[in-house]
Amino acid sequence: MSADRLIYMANQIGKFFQSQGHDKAVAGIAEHIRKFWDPRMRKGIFAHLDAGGAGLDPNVREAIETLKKA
């Protein structure tokens, strides 16, 4: 799956959780990606983050950083 598609999908998840406030949104985004994205998708978004993370919304970026540390 392309980085552009992963970015789009991650940002869509972020938009869904946006109304819940920063802390709940970041946790919700991270949980959703952890539960529903397969390991290849997570690996791809982690690689994109390592390359600078261009195009990721701030809450999404933070959620992915949190997942990467886990």
Contents of the next structure:
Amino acid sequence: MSADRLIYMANQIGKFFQSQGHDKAVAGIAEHIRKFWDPRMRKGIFAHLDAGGAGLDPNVREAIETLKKA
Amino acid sequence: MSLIEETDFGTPRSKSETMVTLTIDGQSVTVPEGTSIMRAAMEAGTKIPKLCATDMVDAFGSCRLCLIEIEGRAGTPASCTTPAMDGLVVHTQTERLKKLRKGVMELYISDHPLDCLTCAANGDCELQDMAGAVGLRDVRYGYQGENHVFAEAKGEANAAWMPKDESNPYFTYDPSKCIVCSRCVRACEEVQGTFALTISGRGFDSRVSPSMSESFLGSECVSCGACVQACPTATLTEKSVIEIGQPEHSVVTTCAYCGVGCAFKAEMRGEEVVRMVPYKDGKANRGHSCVKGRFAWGYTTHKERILKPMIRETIAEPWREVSWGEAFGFAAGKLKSIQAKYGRDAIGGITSSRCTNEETYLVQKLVRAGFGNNNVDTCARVCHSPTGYGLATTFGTSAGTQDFDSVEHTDVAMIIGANPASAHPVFASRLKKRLRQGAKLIVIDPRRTEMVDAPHVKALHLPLLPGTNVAVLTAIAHVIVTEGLANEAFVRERCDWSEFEDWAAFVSQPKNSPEATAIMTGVDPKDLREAARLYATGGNGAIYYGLGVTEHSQGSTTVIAIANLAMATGNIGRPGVGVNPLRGQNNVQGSCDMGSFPHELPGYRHISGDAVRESFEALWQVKLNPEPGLRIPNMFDAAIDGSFKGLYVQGEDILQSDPNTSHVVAALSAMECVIVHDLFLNETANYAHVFLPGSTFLEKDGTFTNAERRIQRVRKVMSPRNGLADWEVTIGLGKAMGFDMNYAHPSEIMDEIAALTPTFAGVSFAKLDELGSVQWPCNDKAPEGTPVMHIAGFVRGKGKFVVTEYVATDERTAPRFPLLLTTGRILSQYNVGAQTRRTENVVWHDEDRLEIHPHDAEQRGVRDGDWVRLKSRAGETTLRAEITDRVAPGVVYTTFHHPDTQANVITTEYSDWATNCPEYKVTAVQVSPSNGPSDWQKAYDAQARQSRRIAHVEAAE
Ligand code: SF4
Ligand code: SF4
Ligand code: SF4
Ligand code: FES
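Coords for the form predicted together with its partner chain, given the form predicted on its own:
Whole complex next, starting from this chain.
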């Protein structure tokens, strides 16, 4: 799936959690993506992360990193 | 089977808890205080003759037929207007009364046509019944005097005579048969709340007339049918009854249009529907209806309905009619070869919010267990998925908290992003009734809706700019918290206190005040403060909301903001309050409950939960995939990417209803097998390879779940014209793929649902037949269901406050697209209009119009009725303009009922952050004069014509 679209969606999730502070936000974003994204979408965003992860907001990037490690 | 006769008690039920006892014809009767003597008698089984009284409206006391005598009182009072009191001794039949009644009837009959034998109401006429009941044998005055009956009298035109009004497509008004009982007028006022009818003139000259002596069609009448039901004579009669005759049996079923879920009696002759009459025992509608459910069911027999399965290799070919077996084999072969070539996850299904719970359940079962993935989604994705997310997060369950009866206890109703008068008309009528009794109304909507303009209703309207819901609701919270109006006792007891404190600190920030947010929202801070105070302190506050809340990039956030408000003010957990999503389609609630979302099994349980998954695996005898599947917009993206190739769509026109039509066209075109299972060749079918004909709600058994979580029976009244009910079709497709599902009747499917879903554990067809309906949760703890939720505690334990930061949508106005388009519905059409466009309802709405403010119109040189071009970043279309100040300057509005308009060519792919629910409600657009359909519309039309061809081959016999 197009990386731009995935980045956009991930950042949009990030914005909701932003006001909850760093720790809660990172956990919240990671959980949201794990619960609602189908595997090919997660694979797509991991691939984008491996390719440098350009365009991902900091909390979102961190959330995807934790998710990828899990 | 026989005709269900509902008792008419003559006057409405009294809600008093104090009881009084009186004697009627020697029998002792105990009734609530405030009950009329007429009703008390009826409860004891005594039918006092009556004409102007009926229990759907308040008594009026004009016909003088219901007279009684009371011991110790002089005169003969009307029993319909005389309240029962302790110790009264009443006689309903005495020599004096008999004489008086005969006299009354004699007068009526002397001014009434005597064509009973050929009258449409023959056998269903109260005037006829009363003539019989009082023993009328002759009419001394003759029929030749002054009358309303004959067009001519003594060779001259009779000025008192009026011709029939047949302008309404569904019922006629024949003034010559009118007895001026005013039941229709009262029904229109009290039940419907439209005030379309009046009695003009006095005495002999008095006549019923729609507004200023207009035709019914030309008046404000919304064709709800309440007056027709109320009319005791043939004056107001359904055209279908005139045409067919009186019904001989009836079956109770549920409307298949909107989420109100009105119960109807389908009145039949054999397998032909004579009329649909709202059922008084229906707990959602209490005997009322709207034009759609009452009258717009003719699509069932419409000539365009497809009754035979059809297939084709490519969409360039015409359709080929085949047997069910061949269609199933063809579809299954394609799906299996796609999976073999592109992987198990390359196919999926879409369940329908129009089909029954049982059918929806089967489609998700087929996908999860038969296809072996979780790529199942439903049209709720594009309407109420944020409700699911938002309410589950805050309260712990994805559903409205109340029943509709709750509105009778509401003191302040706040409607956000919904127009119930158009989209949930029967609920609107019930709300308006409460408002006329003094409850207050707040409307938060970009447009001055029919609710704001309703007669005898005063609303506090906050006309916000589309896309700023969160800012407005957070500002309301700001006022409530900073002015000390929060209900701290409730919050301490019921919610997580530290989360509340975080939230309170957040909303109290000066940047969230009404004054600070006004420049974004366009809402007058003074009005906003007034609304906040009213909601927080005005007594029972109830929030009702619709798609104007959910269909935004911050849809889920808005739902959370609503839940926060209800918790902060303690407006949850008792009658009269609550958070109430008004669901669009008849079974949106049900389709969500039944596990239609890719990440959750029936009962809103995440697919990754091992214990839950194992319970399904044990019963279904397959291993289930623990990973969430694709949502509808993700399916489209994946299709364009080449990883998603096959789709089974039941009862949903995704091409017309989903945003950014050209994107959807690209996605569908990229698929190798699209299976459309529907009544008509809808727009999606233009891109389909298999067409499986569907059945209507009249042709199958099952259940629907309405917006109040009420599970109601849908009952088959005729055999499916296409041969199979929808659930049988899904079973057939599964079987052809090698996945057997064995059920002899939908009740067995419900038994399986109940066995696997704790909130449905107590539901069965037997229980529904017994109780009429139940609201889930229905289980050992609540064997008769749950009208009001979260009474003692929230489903999740403590209520959760979540901070709702306003994030402006990325869809913004710019010099090229300076206006904001928002979308909505109108009363007579339903959703994409596939059904209603195929009924007489088109007389009220034969095209979509663009509402534009006079100021914006003038700037662009657009006059009322002109063709205009509507253009966004996604595409353009043309339609005609309607100039109105219902919309604010800078905002334009249209409906999306007609495929020629294709409003979704314009809408973009922006969507809710949490659920991908599309942002239909905000699109930046430009409007300019135009002289006809756009190139896109022409090309689309040509493709549609091409694609709809059916090759009729001679049967090879
Ligand atoms: S159909 Fe409904 S709106 Fe129309 S006049 Fe009758 S009661 Fe009023
Ligand atoms: S139209 Fe029917 S309900 Fe209305 S006043 Fe005449 S008889 Fe009564
Ligand atoms: S469309 Fe809705 S309000 Fe109208 S009759 Fe059907 S369920 Fe009732
Ligand atoms: S029924 Fe009581 S006065 Fe008409």
